[in-house]
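Starting off, we have a lone chain in the form predicted alone, written out as structure tokens.
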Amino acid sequence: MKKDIYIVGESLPNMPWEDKPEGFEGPVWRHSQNPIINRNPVKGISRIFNSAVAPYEGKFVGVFRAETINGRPHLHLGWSEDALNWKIEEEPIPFFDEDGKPFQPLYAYDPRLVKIEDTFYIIWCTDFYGASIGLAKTTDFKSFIRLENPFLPFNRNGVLFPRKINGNYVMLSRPSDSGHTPFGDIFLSESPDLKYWGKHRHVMSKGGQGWWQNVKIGGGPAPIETSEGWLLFYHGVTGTCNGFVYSMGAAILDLDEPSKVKYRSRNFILTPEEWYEEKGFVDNVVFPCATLYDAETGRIAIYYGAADTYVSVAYTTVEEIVNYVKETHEEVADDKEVGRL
């Protein structure tokens, strides 16, 4: 019998999972063996973090942000039987344009991996005369066609919805300036063909009663379609005397008008507390980039970068996180509006 709150999607019985620890009160709990990817995981790669995973042919594939030993980030493929133990390829993903010519990014980081119909799309932060959004596609993880950059600089945190909405592709993004932007809200844009983007809408504002997201926010994994709306995990940033702190939040967007926020938790759902989140190349970072979920059970595994050094996993269920977001909802600025001024 279908529950009142459920995921619209496919069954994934072999996804990672751990039950909620007895006595734990939060809506999201950590994998007991975090981090799942440590420092220096592969020859020539010093750190892997802020990466994306997806089910593929009964197993799991990942697109990983790999910091090479010269400090420049590139995207590398990884493969896993259980989505916890990963074999990372030593060479970066080779991208070609639609004419078959090499089209390799100068750098690439913070990828998302989204399947729409029969095609997987990789979205990342790239160099387009300043930080902007890169976009590529593949159907077999052997050949990768890099498409035209969707937006002008400066922009980050590009996240495609996993299906078309009202006939168009829809992408979240966070317009910014150069460097470590001290501001930012989440917007969305639409495209009929992944080439021409428009119908831009404001989705969510930074801020709220708490301070954990008072500097900027940005989309995380691809939104999950649920009976209550699009479940969005995102990061929120605050400033302290020792620099930025990145935490994870959750919101629910309207299914047909995703620029409208239906519910948004006033609290973070995960914040740096463990050693691998508090100490690393960049201290105090929890940065969600991917999810795996099973529509049959409602289980969700959230993959997040920790301290710009490690890959970690946390768990929740659709029922628990949706109820938590609704119970702790606060309206921020004009989030409930369509976002067209």
The other form holds:
There are 2 protein chains.
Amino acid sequence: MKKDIYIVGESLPNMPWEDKPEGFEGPVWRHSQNPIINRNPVKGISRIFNSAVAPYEGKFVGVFRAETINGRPHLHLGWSEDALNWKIEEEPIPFFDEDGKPFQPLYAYDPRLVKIEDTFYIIWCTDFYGASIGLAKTTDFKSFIRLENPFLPFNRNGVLFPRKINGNYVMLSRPSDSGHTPFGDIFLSESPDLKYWGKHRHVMSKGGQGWWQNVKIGGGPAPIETSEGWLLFYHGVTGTCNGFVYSMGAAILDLDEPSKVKYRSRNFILTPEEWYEEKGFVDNVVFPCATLYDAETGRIAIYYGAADTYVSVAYTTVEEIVNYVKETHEEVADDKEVGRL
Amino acid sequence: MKKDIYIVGESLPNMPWEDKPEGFEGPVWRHSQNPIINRNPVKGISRIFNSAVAPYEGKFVGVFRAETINGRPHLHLGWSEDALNWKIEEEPIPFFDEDGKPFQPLYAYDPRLVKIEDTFYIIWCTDFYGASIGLAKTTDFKSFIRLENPFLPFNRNGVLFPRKINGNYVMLSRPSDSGHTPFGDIFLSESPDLKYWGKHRHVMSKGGQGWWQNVKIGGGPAPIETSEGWLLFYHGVTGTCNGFVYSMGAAILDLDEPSKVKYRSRNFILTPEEWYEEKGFVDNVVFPCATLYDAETGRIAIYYGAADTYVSVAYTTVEEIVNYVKETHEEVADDKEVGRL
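Can you switch from the form predicted alone and show the form predicted in complex with a further copy of the same chain instead?
Shown next: the complete complex, the earlier chain at its head.
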């Protein structure tokens, strides 16, 4: 029997899962064995965090933000049978341009990994005379071809939707400045060909009645198609006297016009509380970059970076999170409109 | 007899002109009756500056940055027989979207006006949840249709080239932050249709051995096609203990690959010295937005905003300025490369 609230997608029975702990009140609960990737996980790599995973040929593949022992981040591939125990490659992903020439980013961080039709796309923050969005494609995880950078600098948190909408590819991003940006809303852009981008729209504002997302917000994992709209996990940032604090939020965007926010929780759904979230290279960071989900059961595993040091996992179900977002909805600024001005 | 260095374009014998004053050493000299637009030029408008002009049907048309007496800038149309005495309309330009609905920018400043084939394009800094580039077209200066904003925020100083290059429209811009940006280089983007933009490239860096352009640079008038390449006038900014100082510079970009800088003067070609440049709403600003030129004689009139208060004019010839830029050339960072990283 079909449920009222469901994921539009495929079944993934071998994804990681733990039931909600008895007595736990929040809509999102942590994996009991977090973090799943610890410090110094691979020779020459001191920390892995803010990383993306996907199902691939019966097992799992990941693109990992690997902070080398010289402190500069690059993207490394990893493989897993259970999506919890990862074998990560020692060498960075080798990127080539469309003419087949090596085209390695000077640095690369916060990757997302999204399958559209038969192709996987990696989206990351790249150096383009300042922080901007990098984009590459692969079908076999052996050959990686960089496409044109979608946008001018400065930008971060590029997130592709997992299918075309009204015939166009759609990407979220968070326009920024060239530093530790003290502002930022989520925007959306369309492309007929992944080469030229336009029809830019404002999607969601920082702010709201709470303070946890009052400095900036940025898209997280690729949105999940549900019966209620696109389920978007995102990060929201607040400022303290000692720096930023990154929490996780959730919103539901209109299926056909995803620049319209249908619902948006006024509360964070996960905030730094555990030792691996509170303390690390950057304290107090919970930063979601990927999900695995099973349309059959509605189970969702959220992969998030913790304290710029670890990879962790949290769980929810589509019913639980969608109901929570609807129940705690608040309208912020003109989120509901097609943000064009 | 064709000269060695010449403008590729049309003749414009009725453009304003004054010969270089005897004994004057610089490559650019001021109009003797500057400023040509003074304070309180029109009822309800306190200052006009940073504005663009073009030849149209035997006379001249202009799009003016008009600071209303409530301090917010809008774009007003103006007309002139001699391009020096201007009659400026009291009401802002009425913009409509592509569906015919009114679509007025909340604010609009620093317009450029560029003719491509039979259409005039207005490019300006518009409010798109922060400063970004607005774009509109007209063929009759009665109906003005806004096109999609080319880029995500934050951006300023959008400058269209006056013809397609390798089949695409080409626009310069200066990615920025949401405030009084303390950094900025010139980038270039291409579009097949003025709707979707991509193939973003870095063109020119701030900096160089001099200090006049060490904070940021931004494109000025639409580049002029010459035998040596695209002649680009631009503004360069330095910082002092009391604020920014805006001077004018010049560069020559490769005709077929305009993201490559062929030559670039190490010196400013005009800097605030006269009373109307030194003192006003914003002191010490020389900000070029438009040119008129005559391909027959090689004469160029540069329209520039002075101290965010006045419109002024300066003159040069294509031979004089191109030779000067070549003689005072310096290579900055990787200006010479196709800036892709």
